[in-house]
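Read the single chain below, which is given as structure tokens and is the form predicted alone.
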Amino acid sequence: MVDPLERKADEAPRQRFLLEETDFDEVPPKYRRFYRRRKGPGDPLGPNEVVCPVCKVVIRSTRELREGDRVYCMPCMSRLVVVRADDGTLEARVAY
């Protein structure tokens, strides 16, 4: 994993996303947009979006996340740290 501060500035500049309000009623007001509860197994993530191991819960972005970003998962107080999985995919791991 590299960390984020080290990455090389040649990189594409990141994607930056529009977060419209949820139904997510776990958290204040002011960050509902930065959550949703997924759909199951058919609900396709987008690039800004992970899901937290530990509640299961989509954590959004308004920027497109990358391996090595931090994330933070307000329902359950876990920070969690983005890594690529096996299959490719962007998936999210407990760093404490």
Contents of the next structure:
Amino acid sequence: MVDPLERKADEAPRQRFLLEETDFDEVPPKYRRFYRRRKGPGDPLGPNEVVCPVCKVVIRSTRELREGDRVYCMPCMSRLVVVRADDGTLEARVAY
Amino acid sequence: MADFLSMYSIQHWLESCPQGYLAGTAYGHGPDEREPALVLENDLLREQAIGATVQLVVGERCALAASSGLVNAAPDEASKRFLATQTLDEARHVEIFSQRLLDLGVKKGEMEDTIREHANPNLVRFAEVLLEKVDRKDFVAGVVGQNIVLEGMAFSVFEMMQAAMQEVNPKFAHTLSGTIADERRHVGFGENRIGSLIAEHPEKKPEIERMQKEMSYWMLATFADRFRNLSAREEIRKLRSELSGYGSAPAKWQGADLSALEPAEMERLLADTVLKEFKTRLGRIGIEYQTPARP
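Given the form predicted alone above, what does the protein look like in the form predicted together with its partner chain?
All chains and molecules follow, beginning with the one already shown.
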């Protein structure tokens, strides 16, 4: 058994998130909690959030996001892959 | 590819747009919302609002002509269907901005003369560059010109206007919110569909790059006209500060407070934001951004 303290971050269980409703109304109601508008560059992103580079909406997941995850931006219909940016944060890249 | 294209369905558009954020609206805003009384009563503010709205009508008429013209040039059924929904979006934009002209007191019979009088000639040239590609049924260049250059510009312009209007003119701000939501789909289609097509047609790149450079120049010239030739600037600024809601919250856009910016600073912020977006979007689909001349 691997000592939990030595386990790599990517192997640790992912945090889970309960998504509350937002005022985002650009997709059908049942999907609305998965998106929110970003309130400017100073608006921090949670570990379960990533910005769509195409339409700038914040995509939210029920679990912590990690490199290699695939997410879908319903407002602009872009398929995205989560990657680690040079500054260490997670960002989404479009998969054409 | 089949799955990717199947996202462009009329059903998705119906659920997101008419049954979603447009439900319960009239011409894009709350049925009871009105233009601020001061804008309707003051000739200077009213004239300025008419001038700005005419540019939106001109831009949207171009988008309507382009998206409808591209339907028959699209290489697959899903793209045709998406462009059909976009055509309706653009027709709606033409209608809601024309309705705003009526709300501002332009008479129906004077609409075309008002548009002709206020339309910025640089914006008309911008539209002509795009529509020439559409007339030639050049799908790849047409979609880049329409859904990346024109829509990319509209996306930023609408966002900036919406931030500026949020407190002082909720009716117009709501009208703009719906168009911003529409633009998200349009730029998404531009990038996602062309991202794959450009890889199949690399020979199209030089022509598309020339088109982007030319359209960008006419766009910058339009911005320059709007921001540099503001007559009675101080008086307008003073009048705007008398609008209900003014100053209740900063009109924040791209980290700047729009109400505190000089016109030259606002022009620079808008131009830089749009050009930076062009560069990023075009780079993602494999097209090299061309720096336009500065008017």
